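Just one chain follows, in the form predicted alone, and it is written as structure tokens.
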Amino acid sequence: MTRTAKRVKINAQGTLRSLMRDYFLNLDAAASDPDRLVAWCTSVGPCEILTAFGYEVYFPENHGALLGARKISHECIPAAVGVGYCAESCSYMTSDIGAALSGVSPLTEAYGISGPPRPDLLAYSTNQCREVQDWWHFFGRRHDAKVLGICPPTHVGEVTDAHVAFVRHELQELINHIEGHLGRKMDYARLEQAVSLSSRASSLWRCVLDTARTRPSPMTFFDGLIHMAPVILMRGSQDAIDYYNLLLDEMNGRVSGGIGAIPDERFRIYWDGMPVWPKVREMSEKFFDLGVAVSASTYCNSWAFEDYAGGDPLEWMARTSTEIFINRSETFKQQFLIEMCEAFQIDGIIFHNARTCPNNTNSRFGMAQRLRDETGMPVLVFDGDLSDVRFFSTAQTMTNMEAFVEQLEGRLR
């Protein structure tokens, strides 16, 4: 069915557009200024350390998402395959490498700049996947830039003091290497400030997401994909805090006024896994037409860290980089999903089996079936990918979504 109701515009989005423009123009200016430094960092990597050293920080995974959202990933991936990168490996990586080899970037059309800034340093954490090492080393060779990284323990159940101590040591070694590379000392007061700002922005982002616990949900997963940008790209800055204060006020106003992102919200769904960036608009419109709010997700919660209460900033960084969902055991993940579904009053769960992203896909080892058996909720698993449209069938997936909602309707009869 097609709904005649109109979407309620999120007013803060105008401010977000200005923030994003300023962020990328600043990176472009820094890359051409010999007195400024640019570092590339993974999205849940040690960006606070880089900020404290005075680097302007760029996140290539965001560029990979932009390539998917602008529907040009499939044009770039063959160039990466041509130099030896497997077409079934991370499509963020292959599309980003392919874009560099092809000389294209969505940043050109959006902001009038040639593309990503040239790095002086590339820093990674493998707490999400090992592919970032190979991705970063490609660009390290391309730009003759130093590549450094940390490798936290993976598939962790309970995060112990020993885990945290191990990762803290790796972070300290990262600092030591950067000090040797730069010939300057870490300013630990500045690091603590960056961590404090990062934690505050993350806490506010969690508060924004938590407004969707109410019925009707004031925002959806698809809104979150847009508004999560500052907590990824601007961690450690006052700009991110100011933005999330603004957005939170608007979402709280919606809650008070009973204003839902989906008028006459009928069902609430949890989304596990990556977005399908080239199809975000179509999926958002489909759920809107079906009267379904995708109220919560694993993906958007990936940047909702625990609060920093002072003390050792490296310990906080070590703990948060180890505790993130993607880095945890199957048992932990399953319990987390159950708790999220209860907290957000979820009616059904959708798992995205992202073909080139096994690390952020949780439907391959029986979890979907176990959750269905334990909670009694309907569960849908669909095949797709974060960026590569070769692995996604629009017609089949939309039909499956409709059938899934019919299943939810059947439970009310």
Given for the second form:
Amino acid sequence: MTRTAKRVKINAQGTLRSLMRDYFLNLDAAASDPDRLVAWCTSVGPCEILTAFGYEVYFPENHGALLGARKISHECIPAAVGVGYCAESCSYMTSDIGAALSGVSPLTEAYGISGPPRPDLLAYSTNQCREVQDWWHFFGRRHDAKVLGICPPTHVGEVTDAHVAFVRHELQELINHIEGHLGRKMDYARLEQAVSLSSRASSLWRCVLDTARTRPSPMTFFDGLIHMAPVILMRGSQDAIDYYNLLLDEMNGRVSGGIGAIPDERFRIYWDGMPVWPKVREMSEKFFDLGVAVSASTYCNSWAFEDYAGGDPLEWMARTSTEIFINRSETFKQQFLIEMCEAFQIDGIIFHNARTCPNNTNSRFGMAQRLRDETGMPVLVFDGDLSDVRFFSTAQTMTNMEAFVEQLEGRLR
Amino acid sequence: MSEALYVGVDVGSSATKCVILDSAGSLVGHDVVSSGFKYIDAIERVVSGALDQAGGSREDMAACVSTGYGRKHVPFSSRVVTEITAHARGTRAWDPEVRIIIDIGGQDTKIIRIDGSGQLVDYRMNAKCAAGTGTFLESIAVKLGMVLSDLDALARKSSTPTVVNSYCTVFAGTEVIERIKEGQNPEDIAMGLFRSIATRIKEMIPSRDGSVGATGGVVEHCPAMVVALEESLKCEVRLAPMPQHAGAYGAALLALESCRETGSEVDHASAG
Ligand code: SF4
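Please show me the structure of the same protein in the form predicted in complex with its partner chain, now that we have looked at it in the form predicted alone.
Every chain and every other molecule in the complex is listed next, the one we just looked at coming first.
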């Protein structure tokens, strides 16, 4: 079925485009200015500390996603495999390493810059996965730059004060190392400001996502994939806050006008796991044609942190970096998914079993079956990957998606 | 116009099948052709073949439902459904007691669970690779200089099947060569291959709460596959009456129902 209905464009997108351009051009300028500093950071890593030290912060995972979205990952990955990185390990990592080895970057075509900015420092948190540690070390060696990281406790059920104290201690150690590296002290007032800005951007992002609780959803997971860029890349800046205020106004306008991202929305789906970046457009069109709103996702919610209400900024950072979904126990995750499905009036759940990211895949330990039993909702698991299309079959996946919608239709009869 | 005919076309990756029903739901025509490179040619040929058998013409087609890998390529289709829905519908008609359908096709293997009312409960497809599909068997048969039916005939003589561990077609091929070199019986190796598919399928069945049925070209042409499935699942595996046509049959039933629901005799521009 191909529907004749037209998509409603999100107007804020124009602003986003220029924000992104400014962000990358600024990074590029900083990298070639001897008086400015660039740090690389994991997407849910300690970026506020880096910002407070005066670093311009770049996020390699975004580059990994761009390589996937521009459909060039699979051309880059062999170069990384050639130097010993397993083809079945994180394809963000292998495509990013391969791109560097091949001298390729989507930033060149998009912004006219040579590629990622040269780092002075690389900082990571293994709260999402241990892969980032090895990925960062590759580039640390390549650029002869310092690599520092924290390793919060993982698979946490309830986050206790002991967890937070431990991670806070790690963050303090990280600060001490950076102070030693730069030969100057951390400005804690600046850190507090960065945390406060981060938290405001993050809570506005959550409000944006929460507009999709209404029927019809004013936005979908696929819109979220585009509009989440500022909460990752520009966290800690006023720009991100201004942007989300703008986007929130637009989404609230849609809610009050009853405007859905999918005209005549028939079903609402929850997406768990990573997107399939090289196939985002095809999948988005498929769901559009099927009249299905992918109303909520684990992925887009990964950057919706707790609010910062003042006080010790390191404690807020410690708590948020331990509380993130990816870092939690199966029991916590299951409960979270159930609550999300209720809040977003979900009709069915899709799990993406991403071949090279077990960390962001939640269907490998019986979760899909348990959710099916507990909620009575149809649940689909499909095999794919975040970036490496060699692990993805378009025909098979599209059949899976269509059959899933037929199953939902059957339940209405 | 003579009697209205209800057409189901299943455009698979290897074979294209067609089933035609009359308004009483009786099967009056069927055909199967190789899908080849051009789906449209296969579709034209298979529908013509089935219409000839039914003694009808394009003008008699009251409705057509298409399914299968190339389902979107049927120009005169009035409705397009996935193989999963087509099999679920077909199975309810050929054996209402079946709750789990194993469909082994050329390109993929599907496990479809339905409830007592024929409602789709759950389904799974094999991961993106040839393991557990007809292609797996065919490519190893070619490697051994045989066709699939030879491999099946050989397997049926096996008394002590060899264990083939690998899921990957290439590695399984290597494993077969190793077993041959070790001097193991060709018939036991052949059965080992069917067993390896059955093991893969068993992994895709989370629980069994009813009868198990099998469809698809592999079970139609290879009785050894059914034996391997029964041994692996430790239960009877019921075969669809025309296993390879089961998807097309389900599609034809849906075509018939669509006309009954709308009350129309002809709900499309026939003969595309
Ligand atoms: S979470 Fe997954 S995709 Fe992200 S860096 Fe780690 S392994 Fe790669």
